[in-house]
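Just one chain is shown here, as structure tokens, and it is the form predicted alone.
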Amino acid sequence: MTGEDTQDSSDGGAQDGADDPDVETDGGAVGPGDGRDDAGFAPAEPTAGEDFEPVQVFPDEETMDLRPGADDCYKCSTCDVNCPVAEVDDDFPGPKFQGPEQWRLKQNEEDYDVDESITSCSNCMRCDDACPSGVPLSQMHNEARGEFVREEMSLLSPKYWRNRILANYRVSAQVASVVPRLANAAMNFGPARWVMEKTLGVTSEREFPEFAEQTFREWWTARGGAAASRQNAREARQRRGDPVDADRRVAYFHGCYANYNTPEVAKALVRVYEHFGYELVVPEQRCSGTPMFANGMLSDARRDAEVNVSSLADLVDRGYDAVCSCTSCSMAIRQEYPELFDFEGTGEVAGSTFEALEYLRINEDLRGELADASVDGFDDLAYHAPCHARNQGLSRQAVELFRELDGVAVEDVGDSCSGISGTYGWKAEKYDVSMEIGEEMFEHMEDAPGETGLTECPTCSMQMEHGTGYEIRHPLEVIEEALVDDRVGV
């Protein structure tokens, strides 16, 4: 399979259709009537086969050079004292090595080659946040991984097309949700895995997750898109006492995960915006791109960054805000794209994207809310704040926000990295160290009370389940059996 084969046949797939929410016409539904008539979505062409080319980050300087950043760097080990892979791998050279040293010996070593270590970085990016002198050390990490791809890891290695595998998980999801059932059963058929795990690689010690028999778009779809979102949000406008004419217009980016495998969550989402009165319109997307970042895959990242930032520029322009569910997805958009690519609209993006809850936050009185509400059905909940939340600044919001919600307690347990980080810990060469990251996870969730866990991330909620048997659940979903009455279109 080639780069161009691989773009085939994810653009044949009908969950890449854009929902505009100009032209809404599913079920007869209208327009929004506000005077807008443009065609709505223009989304770029992908640009398959064509290689990543890095974008220069530090305006004084004329060609590529992370140098300025890299003597930044003073020695401190802060990176390395709180990367979870350093932890607990001694023969893992740590973060500092991986960005400004790495860098250093490439700019001025004529032939230097990138350390093949850097495949062991699992891109959690919490050397980011630990550095006190703001070294770009993740964008370091991305570009070392892409140029370690690039020149010196062989296209024909089973690792290689085992990790273009992993990272463009949205292919492989689109092509299994079409018999999801089969998929399932196959997927975790035991010699099937035994079989992946010496071929490619793939441990055989996870199950798959399951795909749902009904994607999120085609649920969004069959509900009656923009349109009826308009309509209930307009509803919840009136029954809240505000102005039906209020301009509240988000686009939601949900990922991969929440579409093909958890679109509960994704629902959830839906429910709870529109009862606080916003309309939600779902634009063409693909990957967010974080396990193509991870796995140096960056052309790749690249063709799916080019559509996303195209479509979001597109309604950024007309004045909505986009939300993630996913804190990888939105760590994607707000960081890594502006590091990464320079395409027409990327920083007006990345300064509109926002984290679902963090976005109510700012907007809304939720913690008010939420004090005045209860559920029923929910276990107390062990909260792990997922590293790309943290790097964010969103770290105790879950715990913050339901402290005072009547039926329920959570307990956040500790700041460690949950080890999975994506496909990392699907890699069988990885299985173990991901497994020894997770361990203090583990135990601060069986130490606290109740049986759920709780977490924004899909990859992280994997890991809490594997490591403890527990049921998982995404805040959103906490949100909405306390805040939504109506479950319009369940």
Second form
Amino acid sequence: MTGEDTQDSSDGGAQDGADDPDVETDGGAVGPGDGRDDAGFAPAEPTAGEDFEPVQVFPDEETMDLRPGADDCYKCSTCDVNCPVAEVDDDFPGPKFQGPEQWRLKQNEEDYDVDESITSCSNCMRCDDACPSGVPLSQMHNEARGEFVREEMSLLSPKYWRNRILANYRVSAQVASVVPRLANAAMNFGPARWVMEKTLGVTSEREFPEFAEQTFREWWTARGGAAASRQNAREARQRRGDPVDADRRVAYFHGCYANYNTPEVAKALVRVYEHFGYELVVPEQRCSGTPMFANGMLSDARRDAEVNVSSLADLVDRGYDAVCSCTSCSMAIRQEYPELFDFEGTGEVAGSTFEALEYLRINEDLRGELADASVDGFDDLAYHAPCHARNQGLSRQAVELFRELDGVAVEDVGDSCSGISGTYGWKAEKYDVSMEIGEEMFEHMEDAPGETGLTECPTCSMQMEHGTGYEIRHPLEVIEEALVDDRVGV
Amino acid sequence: MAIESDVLVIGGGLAGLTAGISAAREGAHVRLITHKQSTLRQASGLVDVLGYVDGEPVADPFAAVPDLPADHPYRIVGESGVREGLALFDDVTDYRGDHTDRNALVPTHGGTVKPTARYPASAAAGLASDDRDALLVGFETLVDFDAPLAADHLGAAGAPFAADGATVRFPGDLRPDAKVTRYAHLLDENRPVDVDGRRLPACEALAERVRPHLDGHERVGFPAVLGDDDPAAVRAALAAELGADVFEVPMGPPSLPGLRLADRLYDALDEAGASLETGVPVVDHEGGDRIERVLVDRKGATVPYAADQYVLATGGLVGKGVESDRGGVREPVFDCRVPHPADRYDWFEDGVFGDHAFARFGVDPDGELRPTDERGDPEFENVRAAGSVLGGYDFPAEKSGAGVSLATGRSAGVLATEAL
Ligand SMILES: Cc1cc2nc3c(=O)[nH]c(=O)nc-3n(C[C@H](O)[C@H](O)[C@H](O)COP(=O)(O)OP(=O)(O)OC[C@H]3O[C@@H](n4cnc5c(N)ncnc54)[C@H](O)[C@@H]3O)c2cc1C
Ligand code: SF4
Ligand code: SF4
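Having looked at the form predicted alone, could you now put up the form predicted in complex with its partner chain?
After this comes the whole thing, all chains and molecules, with the earlier chain placed first.
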């Protein structure tokens, strides 16, 4: 744990230039000559401080009283019917058991141990969305999973370490991205994969995602960071006939995947936002925590969440909104943080965080601009709405926005879960379940015209590619192609 | 700025879906926003228009409309409004019952007979007015349906046919608390399962377990788990194996016929070109006599939505469209008036099936379905209400839930579009 922390902070220096005065171009909210400067604020630096000690999420068990939620359950079983894991895995007792029933057992029986089946829940959060009575199922599951890992999992077991490594993807990605070509080759090297499966239980069925030659943050810094973004945004506002001094400032939470694996998605976001006259900053950030919640690694999640909240809270305080290009990141910040943590500013950050398309839909005439635009070079697209987009009410926006866009047709491939659920489908013992859940989506993709997929979630996109061999794009890339003039902001 | 549309429908139950489909078909750009899933998923899937008035069964619901109290939603949309709501429904589903104005009598899982106006094709062979003898089959693992008991009840209720019941083990060894969808999918896929030392496709295996009990019955009723994706094919396969007609008996929640109906209506909304957002609630409104925008809570962030016309279809006490606490009863989105006795002890009667005031709680609409204030004036000129959020009727006692949602949903959708 300490090793990891040291690595995090030292890397923060190397990669983000934390001790380089030029860091303001990265965090970007402050800088010499910036009229909005507040003394001492540097968004690149976590206000959490380096001496922050990870602690258990629920040091005092009594503090998380979920009884009112549990009492709201009237046992209609709607949640069970919506659970994709229960649908294919007959041994999984379902969300109603994992949530309200298990919680009651835990409260009422002295030595009740959390049932191991909680590790089969993939944290898709579909049950949350289904419950007509507002039972906070995923919060209960997160709590139970945390307790299971804390109390019942051996810290020496390969499974614990496998989960820990998968959950802390960012740490491996950071290392790999230093030598991306070597990592790409090594990670998918047959014999190495065999050893990983045998010793750690990481399925050898899947291809590891490729690491980009240049991370998004490296690109961003080389491009001139926030200063360049401000300049591009000003030019765009002038071109659009908007007031040049308009107050359009957005902090981009890119998450791990767009940084290390798909910087093209992050770049698309930057260019699209600048096109609408927004200036961006890219604050210090760690993993959103989604994979950690799903693995019950709550202290890891807490450690990273604290950094994210503190760096975003400072920006939100100064009038920024935050946007995400990954729907699990926005889900974590908006729902799971307030449910599980109480750092200062958690609620304010949740209230000011948006998914990237959603934000433009609210604040700009995105539909109108797309209706007048056209794209070249996109095949017909088979769109899959990630569960975590669905839970934020965003499952239809891409299909609706692109309805009127010339040059591309988007077909919704239905409302099934992709089945990979982040780290879930990487586990050797879960691989088959994951593929069985995904089957319906694969079939719908094959039925849809075109051989390109579209989704907002990085791991759904892995699963879509794995199950069909299609290339998968992000809606932001389509918008970039439709709206962004090549000359601007490259 | 805000996310814009012509008509914004709040609530994705039967009423909201009907309002959305009808407005979109009239040419409006419609957006439907719904928080949780509709109560359709827990309802039987039967469409009741009017089963009882003052405790007496109703043969022809349309004929009974003029005699309902003046503030009943059916009186507001009129008999023609009820017919048009059903016509829209018949157009988008494959439900039966439109050949007659009279109520059909459908056996329920409790062995009672329920008067209903529209029933799914899967229930057609089971009608109580049919005089062919029936075998009811229950599954050991599905304790909600006790087939022998239900058969006895039907006999006691004077059904014009002989009913027998049998309980069999569902092939494939499902866990005792298996989800209803597991039964359905096993049959849909017709996967091979082990029975008595042999491997047979699921439908064949099930028929084999039923056959010893068949004993010349011309129709066989199963709990409503016969397929999710293609129920007609599952019924056909079983019927061919058994040499008898096969039907489904509607069950309690979670209800597959309700799930199938909800899926069908959401598809129809999509086909009509409406936009849809699920999983997020509308929490507040802005505007004076006219609503300008409503605010949606997206997991902590508040997102404005603007429309010219609004339809409030947030359901009743179960759907959370009407809230009550010790202090009173309210409609939480627009804060519309919900008439109710000031004294809480007047909200209910002593008997379970008494004439409870709470069962009628809901907003009080004018002739155009606009919720009204104390003086009877519309609270907002551009808000209409539909479905269980309306007051003035008692759907569990009258068996009128789905019918009111269809009739008022369609009217609200059409009126909203006309007002554009
Ligand atoms: C258990 C049960 C069994 C039933 N059985 C039958 C039957 O056999 N036959 C029959 O005819 N009727 C039956 N009914 C009644 C019938 O289902 C209802 O009368 C009818 O479907 C109500 O439809 P609705 O659209 O008005 O409300 P609902 O179906 O309750 O839908 C309301 C929707 O609005 C959403 N919503 C609420 N507040 C907000 C908000 N602030 N923002 C956004 N969305 C919101 C809810 O999440 C919900 O999806 C049954 C009802 C129940 C509960
Ligand atoms: S989060 Fe998803 S997998 Fe877990 S219990 Fe809920 S629906 Fe099932
Ligand atoms: S959907 Fe909600 S009320 Fe129904 S069983 Fe699940 S937790 Fe309980």
